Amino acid sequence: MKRFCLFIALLAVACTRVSEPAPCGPIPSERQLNWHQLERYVFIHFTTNTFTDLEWGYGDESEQIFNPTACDPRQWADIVSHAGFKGIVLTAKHHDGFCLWDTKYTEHNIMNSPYGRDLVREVSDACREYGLKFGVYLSPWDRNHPDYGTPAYIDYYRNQLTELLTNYGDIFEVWFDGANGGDGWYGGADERRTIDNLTYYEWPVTWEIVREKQPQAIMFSDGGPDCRWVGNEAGFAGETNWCTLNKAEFAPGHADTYALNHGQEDGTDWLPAEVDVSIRPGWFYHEREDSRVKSVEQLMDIYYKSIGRNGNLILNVPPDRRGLIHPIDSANLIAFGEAIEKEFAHNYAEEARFEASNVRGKARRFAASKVAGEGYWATDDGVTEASLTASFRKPVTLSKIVLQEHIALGQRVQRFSVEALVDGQWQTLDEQTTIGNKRIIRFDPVTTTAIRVNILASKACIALDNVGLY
C-alpha cells in the first residue's frame, strides 16, 4: 500500500517553528516503531509434528523421523517476498523439544536426523538473500528434556536462546509461547511435570539476554514485553484496540483474552497487538487439510480485521513433508498479496484538497503532498474535537478510508466518524473508536465530492499523519 502523508508546511519539523504536541501516555520505542511499519510477516511451523501428523508432539519422537526430501528455504523466502510479506519467524524448537539447529546442548536436534543440516542457518540465509527479516520461536515448554520443571532446565533454555541470538545474524522478533506443562500436560516419559509459569521461567532475566544480544529485536508473548498476543488464533483484533496495556498484569501463559484483544485505554505500557493465525486449520502441515487452505477472500477479511484494526499480522504457512510450501498455500498467499496491492492501488487522497477545522499554528487550509513528508495534522493544545475534510474537483467513488495516528507521540483518538458529501448532504459512513498505527474503514461504495473525518473525542490534541482514500 502506498503511504500518503498529510504534509503541512507549518508543521514539518525540519522547516517550521511550530512546536510538536507533547507525548500522550506511553509511547513506542524505536524498535516498536520499526515493528509497526512491517505490518505483516510469516510464521513457519516445521518439526517432527509434520511427519507424525500431530499438532503437539510428545517429545519422545525419534530424530530419524524428520526427513524432508526436498527442503528448500529459498522457496519459502521467494514466495513470502513475492506475496509482499516482510519477514519469517521460524519455530526453531516447538513443545516437543526437537531443535532445528546445530545446538551443542542436546542430541535431540536436526543434525542427528537424515536431513543433517542446520535449518535455522538455511532459513536465516534465505531471508537475507530475499530481503526479509528473520525471527525465531523458541518454545519455553520442552516435553523431551528430562530437566524440564527444574532450575537446570532454565539454564538450558537460556543457553539455547543465546545460541540463536548470537549465531544467525540480526533477529527482528523473538516469539515466546505461553504453552507449558503447568496445565497437566504430560512429558514424553508420561510423568506429570507441573510448574508455576509465572515464577518458574524468571522472564525478566531471559528478556535481558535478548536485550543484550539483539537490542532491536521485538519480544512477543501474552505480556510482551514489546508486543502482545491478540487473545485468539482466529485472525482478528478488537474493533476497539489500544496499543497500551498494564504490562505487570500479564505474562507468558497468563492472559486476560478480552484485554489482550482490545488493549487498555489507560494502560501503563506501549504493548501493541500481534495477530497470529494459520493459513490452514492447524499450525503444522497435514495432508487432510489441503482442501481447507484459507481462500483469498478469507485472507483479505483477516487483513482488514488485523492490520486494519491496529495490529500486526503473522500468518502461518507450514511446509509439507517435502520441506516445501504446498502449491495451494503458495498460490493463495501470492494472490492475497496481489489482492492487497489491487485494493490500494489508487489513493484518491493525492487528488484532494484538505481543510481542517483546527490546525496547530492557526492555519486552516493546506494542500496534499503526493510524496511522504515529515509533517502531520495536529491540532492546538486542548483541541480534542476537530474535523478534516478532503474535497474533490469532480465526484469520485470510494469504499475504504485508511487512517493513521502519529503514534510516535502516543495513541490518542477515542472516537471518530467518517462522512461523505452526496448530493449536497453529509451522510455518515461509519462511527468507530480507536485508530492507532492503522485503521481501515470499509463501507459500501459511495460516489462523493468530499469526505470528512470527524475526531469526536481524543485523550489529547489530535495528531494524525496519514489519510488514504480508496
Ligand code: FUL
The other form holds:
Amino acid sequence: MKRFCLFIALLAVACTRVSEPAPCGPIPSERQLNWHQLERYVFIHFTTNTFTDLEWGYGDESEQIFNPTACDPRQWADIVSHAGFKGIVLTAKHHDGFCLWDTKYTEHNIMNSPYGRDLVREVSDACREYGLKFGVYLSPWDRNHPDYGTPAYIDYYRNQLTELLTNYGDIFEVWFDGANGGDGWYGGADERRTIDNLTYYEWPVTWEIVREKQPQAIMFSDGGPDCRWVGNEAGFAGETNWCTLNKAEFAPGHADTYALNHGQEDGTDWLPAEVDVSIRPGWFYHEREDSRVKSVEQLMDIYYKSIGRNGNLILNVPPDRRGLIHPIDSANLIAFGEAIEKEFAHNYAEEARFEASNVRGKARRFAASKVAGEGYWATDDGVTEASLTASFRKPVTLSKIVLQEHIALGQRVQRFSVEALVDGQWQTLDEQTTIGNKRIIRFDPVTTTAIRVNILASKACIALDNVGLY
Ligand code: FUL
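Form predicted together with beta-L-fucopyranose (FUL) structure, per the form predicted alone context:
Complete assembly follows, chain above in first position.
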C-alpha cells in the first residue's frame, strides 16, 4: 500500500527556532519505531499437525509424516508480497517439537523426513528474494523433548534459538508463545510434567541471546520485551489502546488479557500490541476448514480493529499438505491487500487547507505538503486541548479519517472527536479515546466542506504526525 504521506508541513516543529516537545512517558526504541512502520506481516504455521489434522501435536509423531509434495516457499513469499504484507514469521518449531530446520540438537527434525531439506533456509531465502522480512516462532513448550521440564531443556532451547539467530540472516521478530506448558504436559506416551512457567524458562537470560545475535529483532510475548500479545486471537485491539504497559507485571504465560488488550495509560514501558489471528478457524491447515476461510469483508474488519486501533497485525496463512498456500486463502489474502489499497487510494487531506487553534511557536496556519518527514503538528507546552480544521474549496465525500501521533515522543492523546461541516452545521462523526501510532475512524459517507479534529484531552501538549482523509 502507498505509504501515508506525512502531509502537515508544520512550520512549528520543522522550523529550527521552535523547540520540540519533551517526551511524554516511555518512548519507543529505534527497533520498535521501525517495527511500527511494518504494520502487517504473515504468520506461517506448518508442522506435523498439517498432516495429522491436529492443532497441538503430541510430540510422538514420526518424522515420516511430514511429507509436503509440492512445497514452495517462493509461492508463499510471492503471494504475501503481492498482498502488501511486509514479512513472514515461520513456526520453526511448534509445541510438538518437530524442527523445520537442520538442527544439530535433535533428530526430530525435517532432515529425517521425506522432505529432507532445511525449510527455515528455504523460507528465509524466499523472503529475501521477495523483499520480505523474516522472523521465527520457537515454541518454548516441547512435547517431544525428553528433557522438557528439567534445566537441560532450557540449554537445548537456547541452543536452538542460537542456531536460528545465527544461520539464517536478519531476523525481524522472534515469537515467544505464552502457551508454554505451565499447566501440565501430556507427552505422546501420556506422560505429564508440570513446570512453573514463571521461573522455569528464565526468560531474561534467553532474551539476552536475541539482543546479542540480532540486535534489531523485536521480541513478542505476553510480556514483551518489545511487543505484547493483544490478549485474544480473534483479531482485535481495544478501542482504547495504549502502547504503554507495566512490563514487570507480565511474563509469557502470565497474561491479564484486559490489560494486554487495552495497554495501561501510565504503564512504565513502551510495549505496543501485536494482533495475531488466523485466516482460518485453526492455526494449521485442515481441509474441513476450506469453506471457512475469512472473507475480504472479515479481513477488512480485522484491519480496522487491529492496525486501525494502534496495533500491528500478524495474519496466519497456513500452507496445505502440498506445502502451498491454498487457492482460497491466496485469493482472499490478495483481495484483502487490494481492498486496503482501494480504500486508501485518494487522500483528500492533500487538497485541504489546514488551520489549528494552537500551533507550537505561534504560527496559526500551515499548508499541506506531500513531502514526508517535514514536521508534525505540535501545540505549545501545557496546551492539551486544541482543534485542527481541514477545509476544502469544493465539497468532498469522506468515510474514513486516519490519525497518527508523533510516537517517537510518546503516546499522549486521551480523548478526541471528529466533526464534519455539512450545510453550515458541524456534525459529530465520532468521539474516541486513544490514537497512538495509527487510529482509523470509520463512518457513513458524509459530503462535507470541512473536517475538524478536536483533541479533547492529552497527557501533555499534542504532537500529531498525520491526518489522512479518505
Ligand atoms: C498459541 C498456540 O497454542 C497456537 O497453537 C498458535 O501457535 C498461536 C499463535 O499461539 O498460543
